[in-house]
Amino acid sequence: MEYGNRVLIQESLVQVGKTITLKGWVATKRDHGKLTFIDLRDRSGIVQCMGYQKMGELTTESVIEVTGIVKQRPANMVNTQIETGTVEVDVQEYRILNTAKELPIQVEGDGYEINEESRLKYRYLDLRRSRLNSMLKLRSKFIRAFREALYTEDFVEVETPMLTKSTKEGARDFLIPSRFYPGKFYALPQSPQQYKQLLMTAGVERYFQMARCIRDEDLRADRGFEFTQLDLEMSFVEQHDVMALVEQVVKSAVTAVGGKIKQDPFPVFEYADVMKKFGADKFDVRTEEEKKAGVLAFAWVVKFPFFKKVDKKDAAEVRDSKSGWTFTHNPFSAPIPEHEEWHVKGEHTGEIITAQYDLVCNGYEAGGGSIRAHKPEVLRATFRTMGYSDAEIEASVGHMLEAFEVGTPPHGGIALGIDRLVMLLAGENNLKETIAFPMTSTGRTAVMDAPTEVSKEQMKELGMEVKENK
């Protein structure tokens, strides 16, 4: 619905002969003596407008309002590059709503040639280019398709807290100091893992959310500090149940936005086999022709080892483990049923297989999940294998152990990387292209240029001070 007398540009196609009012941005301007032509852009498209010489005062990307008569363009002057290329607007009057000065970056073209620092500093301009505007629409439509598919399967969307506790989840936490509890800290969620398991204890049975997750990890093209995942969990299920439902909703969402899938159903590989065949658990099985056509090749990987030796170059792994062993995916996973006894007794650590399943696509990990530990002795055994005492386990995940003692059903779920999936759907190779306001490769925020220093008064309120490293 539009307010007032504004008409969307796309609607001008059916307004031939009528006087209409359009509002938008001056995409281009061309002066031809007594006549000035502009291409006016709004969210629905672009249309050519022609007016007398006075329109020459307009600058590109200024916001204007025009009122004029919609006319059919001559057959030899039709612009086949735009949807409204068969019509133009003969401007009777116009009004400048906001004048744009000289732009720090241009908004025409795909923007790849502009350096990242400039694009992100002026991201509100960068997003005006049609490629990125289409990306935001693709992302929105994709998320909507996921939601609709899950609502159909009786899932309940539940939001979980952003301020939580620092626990061992495989990456460094971002810590938030507490003003009310000096010297103590909240942690921003690496994932909603523990809360979604607690929702299973609560009897929700089928949960999901589009979750914002924050991890202090080393940055790269396909990973940032912040990311969005489709997070879901189901009670009273086994591994094949979760995989079947996830595959169903992924296919539904991908096809809803015009994506092409290589193989249906998704093939299933065992971890040991893919390591021998591809040398990695993330692989691409497309042909060259399928790559050029933008086909998505999904596959499952199962039967992962539960534990691995700590990588001494990984600070988070070194910090999390006290025994030299750490989990490969998630400490809240369960072993496969036939290895549960080994796990609880702390035997055959390197041979224990976890009920973990990863979804890979075109050489990337698109999602990861597992059947979870739902009995206290199973979760406790994971941390014992990592070298934690009973007191340390209680301090870290005692709240989970307590929940598991009051009737928690068997459950499992998955987290799908929305940013990465949109990147693959759009044929991009950088996550930043799929996010409205991404961070730079050095971890600075777009536009607002954080992190920054804060005032001494703010630090004093928190009972903190900054000391120089010597």
Contents of the next structure:
Amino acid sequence: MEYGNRVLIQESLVQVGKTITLKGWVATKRDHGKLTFIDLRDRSGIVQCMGYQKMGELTTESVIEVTGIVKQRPANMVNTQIETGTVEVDVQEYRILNTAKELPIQVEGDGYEINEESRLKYRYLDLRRSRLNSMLKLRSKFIRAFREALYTEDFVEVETPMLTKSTKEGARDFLIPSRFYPGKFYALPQSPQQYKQLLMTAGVERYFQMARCIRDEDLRADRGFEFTQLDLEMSFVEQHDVMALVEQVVKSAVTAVGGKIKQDPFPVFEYADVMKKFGADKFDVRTEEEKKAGVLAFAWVVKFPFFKKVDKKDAAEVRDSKSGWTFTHNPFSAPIPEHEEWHVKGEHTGEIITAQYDLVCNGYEAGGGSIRAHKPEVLRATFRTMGYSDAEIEASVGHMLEAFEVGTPPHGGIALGIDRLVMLLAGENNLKETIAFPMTSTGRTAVMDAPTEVSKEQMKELGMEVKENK
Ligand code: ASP
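For comparison with the form predicted on its own, produce the structure of the form predicted together with aspartic acid (ASP).
Full complex below, order starting with the chain above.
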């Protein structure tokens, strides 16, 4: 059902001989003396419109309404570049709905040559280009396919809070000052890790969420502070169960958007072996031809060490550990069952293997998850190994320990990086190309240029003051 008294451009193909009204953007304009030709674009496509001289006043990217007769184009003049190339609209009347002045960036072409600052400042124009427009559609279709695959498997989509407490994903937290409790702060979630585990305690059994995660990490050219994860958790499962389910939904979502997968089932590697073989736990097993053909090569990596020595240059690791040991992936993971005794007794710390599994794709980490500690003594042992006193354990994960004492089923899950998967599917090599409004490389928001200063009154309400940085 179309609204707004218009016909979609794509439908003009089957309206030959009829008078129709189209609404859209002037993609291009060509003046030919008495006649003016424009290509009109809407969300469904592009069609050529031909009109009298006055249409020469139209500027590119203006929004117009056109009423005209759809005509078949002569066979030798069919435009094979566009879907509606067999027809054109003979304009009887048009109306300008919004005039575009001279554009700060061009909308035609793929836009790679335009600098990032301009592309993000005028992102609403940048997104009009067909490369990015198709990207948004691909992303939406991919997420939909994931959702459908998960609904079929009885998963429930649940939202978890954005204003929360530090989540210990190994990154720096984004902090939000509280107006009601001056001097106290919320943290934005680095992931919904703890809430999804609490949903297992709550009896949900199969949870998922398209979750926004926020981490105050050092900026890199292709990364901002926010990203989207497909976050899921399941109860009464072992490692191989979660891996099988994830593999099934990934295959179903990837193939739904036309992606090609190299190996099915996904090969499984052990961490120690991949470190020997590839020198890293992310690797690319595609051949040159497969790279050219846009194939996705998924692989699992398992048997990671649970703990590592703190990297003194990593602020979050230094903050999270008090003993010099910290977790390699996730403090809420369980050790593999064979190593549970060592773990609880605090022995053989460097040798303990965690029930963690990472999903690698084309040289990137596409996701990671684990079977979790669901018994209080196992989670407590993790924090004890990291040097926490009983009081410190209570203060940081006391709420989880409490939940683990009222009937928490064994559980495990994973989070998959949606931005990264879309990037690989689209054959792009920058995550920002997959996000509608990404941040600049210098940490400023697209279009709105935050962070910005706030008023003295706002600061006062928060009980805060900015010290001059001289
Ligand atoms: N919460 C973890 C992360 O964000 C993923 C998981 O273990 O489910 O990396």
